[in-house]
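Below you'll find only one chain, the form predicted in complex with the partner chain, shown as structure tokens.
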Amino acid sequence: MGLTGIQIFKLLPKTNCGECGVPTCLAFAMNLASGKAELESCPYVSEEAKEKLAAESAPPIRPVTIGTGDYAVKVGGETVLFRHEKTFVNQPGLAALVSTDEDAASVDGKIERFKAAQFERVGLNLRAEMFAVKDASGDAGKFSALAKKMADTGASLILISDNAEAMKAAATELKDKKPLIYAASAANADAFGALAVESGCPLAVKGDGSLESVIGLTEKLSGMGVKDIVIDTGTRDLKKAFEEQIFIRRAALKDRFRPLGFPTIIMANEMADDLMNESLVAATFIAKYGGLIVMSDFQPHSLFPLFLDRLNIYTDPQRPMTAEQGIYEINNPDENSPVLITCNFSLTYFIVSSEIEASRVPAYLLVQDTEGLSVMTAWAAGKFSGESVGTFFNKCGIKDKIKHKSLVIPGYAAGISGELEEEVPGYNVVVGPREASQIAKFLKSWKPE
């Protein structure tokens, strides 16, 4: 729980000199409280406080990376319960389970998978980050050496065993890599908090299915000096687990709640009996709190759903998703192919791109920047006027790849038409339809002229 105002203003040096911009010591404490200034604004605050009042102020979620380079996955440091609060942040890292007693074919399927399965969309690539690799026997010497191989993939790691000995070993080994050491539980915290200390790497814990269970890790675990935890509560039912997730975010953000203030492991794989089942649990948990996510195996029919839904509930509410601005070539078009132009709102882009490419007609859609705004509020708004598109038309490059004259607008845009053919003289501009579904229609009854 945060301090009271009364508490950080024990903490001031109380002089009353009104630079922070408030005129008394206590006013400044109590705006602290509640959030509403910054203490860098006092110059005189000791160092003693400072540590104090940010420890105070930390994220009421720890943000945790595990793993480094490329496919390092940082998860925790949510500040919202729902999305449309302000945003979600940090995507959950989806994993697949490797063991030591699989066999190498195996194994190297689903290497060969994680590194096939990546997609490109709105400018991001969609893949995997992770492997979780188990040890099945105790045998310090084959885990290791599988978590290494399975490191030289760039994928962050996630070591699971519970034996002490060999996590020690594989821990040790690949330290530099951060993985994710998989779990303390009640009958070996010390073991694994000291290693954990020790190798420098982030740590899970397992529960015994309570919160109480998981409360007692962390706080042992936090008095040993482990910063970076993540939380595994044991539960393997969907409801229960549902149930603990919301109670854990609530208790993060609504309590300030330090023992639970921490990202969440869902072992999806012990949860459904086959991959399908297993990527609706996976669903469940990116829609509901999970930060890491662990499934028995990496499939493309899985994985690509899972990137859409991972994308679309972590998209800022505030901030649309963007194609970029250009010339795009859909059904190889030639120079005798119609030109199309809308905003670069992504799911105006999404839909009339794939509109087209439905028709079969070859074509040009020309995705002009509207900083995200769909073509009837960019035109409201005059960012979709008859000279920004003129302008775009005209420097786009597009004239060099056509031998016709004719420039196709959305329907919603028809009010531009006149003000464009002012721009691109010569050019016959042409509206179109006002909606997507009409797009392939219209071209195939029409041609340029």
Partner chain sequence: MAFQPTKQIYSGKIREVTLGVGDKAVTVGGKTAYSFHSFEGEMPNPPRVAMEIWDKDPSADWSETAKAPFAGVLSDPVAWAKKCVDEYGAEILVVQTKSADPNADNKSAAEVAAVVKKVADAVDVPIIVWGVASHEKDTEVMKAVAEQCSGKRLALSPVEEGDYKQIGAACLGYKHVVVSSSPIDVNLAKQLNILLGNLGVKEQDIVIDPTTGGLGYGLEYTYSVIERIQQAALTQEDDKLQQPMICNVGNEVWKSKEANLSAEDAPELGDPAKRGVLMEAITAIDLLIAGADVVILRHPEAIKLVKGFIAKMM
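Definition used throughout: the rigid core is the maximal C-alpha set that superposes within 1.5 Å between two forms. Given the structure is predicted, the values throughout are model-derived calculations rather than measurements. Positions refer to the first chain, counted from 1. First, how it differs from the form predicted alone.
The rigid-core alignment places the CA of residue 408 2 Å or more apart between the two forms.
Core-superposed comparison between the two forms: the CA of residue 137 stays below a 2 Å shift. A movement of the C-alpha atom of residue 285 falling short of 2 angstroms is seen between the two forms when the two forms are aligned on their rigid core.
Compare with the form predicted in complex with the partner chain: the form predicted alone:
Just this one chain is shown here; partners and other molecules are left out.
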């Protein structure tokens, strides 16, 4: 980007209205300078400033949102080549293909698996988000009916057809759902581009296996007024597609080459001959820059590893995963149930809460905000001290829920017990187990004081 955050700030209205999503115009200017925001988010910027800032403030890879509601998928908007440089932001959407030549039982089975394949992990619901609906016959009525059926699941949609009339019928009917229109090629770019502008839906482009063909399409469609574009190079060879993904990302981020500054779509279902190999293809492009990934089916044994792959890569490495501070009631505790306290590092919280739940002993678990640090690290950093634990205990409201006078602290934090007793006068501070595996045994022998 040519302009710095301060230079951009000088061109903004300086109202600090917060309507852009950040509290001050300076913060918004810094986001513009780093490619994290769009100028359109500011409702009060002048036309003169728009002209000066439009090109400079656009993110190097345009963010594109497909779908609406809980299953909406936002892709693009990335600012780094490597996750360790900062973080990857918008995780790729996973789609299963359904076609108008499939029988109803096959389609219904995919819908059932889509709904069932949801996994709870570290407080997150891991799931797929999309269906890719393919027009296999050019029958507009059949295509629209299938697309409508898949939209009723709540999933976001990719509409696949070479037939402009069939695509127009389906996209027009479902335009409020913001499906991705797939795909504009050299043969139909005019018709599909006009449909994307008219419907307000994002549009995929499909090259002939060369980046030159993609560049020609994105430049043409951008000139027609299409803003939300997703790139498919047309390549189905794994090695070449892998190389293209890297080239596209580098061109967008390093060279600021606008014709390639869009998220990509990977047709894994066309790059492998069975679901297992499709899963390997999908995992490859989750790691290397795929924005949307289409597979032939949803099966739990293939999806779960992909969910974990996606979660690990798209978790900010500079920010620990945390649980929310507060009181957690486990196994329906009452006024005589034990009270334990721990940190808000997600792994610690889920291990401790799982052990309490497995013990079947009703208990209260207090989770204190330690900025995502584990008990030992937080204790060493002074964030899990007698003073901080005592302040949290006194203010969290647990005293209104219990009659006894005992508080259990982690064994690794035994050193804070004396200071903590001074912070919570009248309460007995009990040092609990050092290892979570001993919690069940400890709770079964615990007695209120």
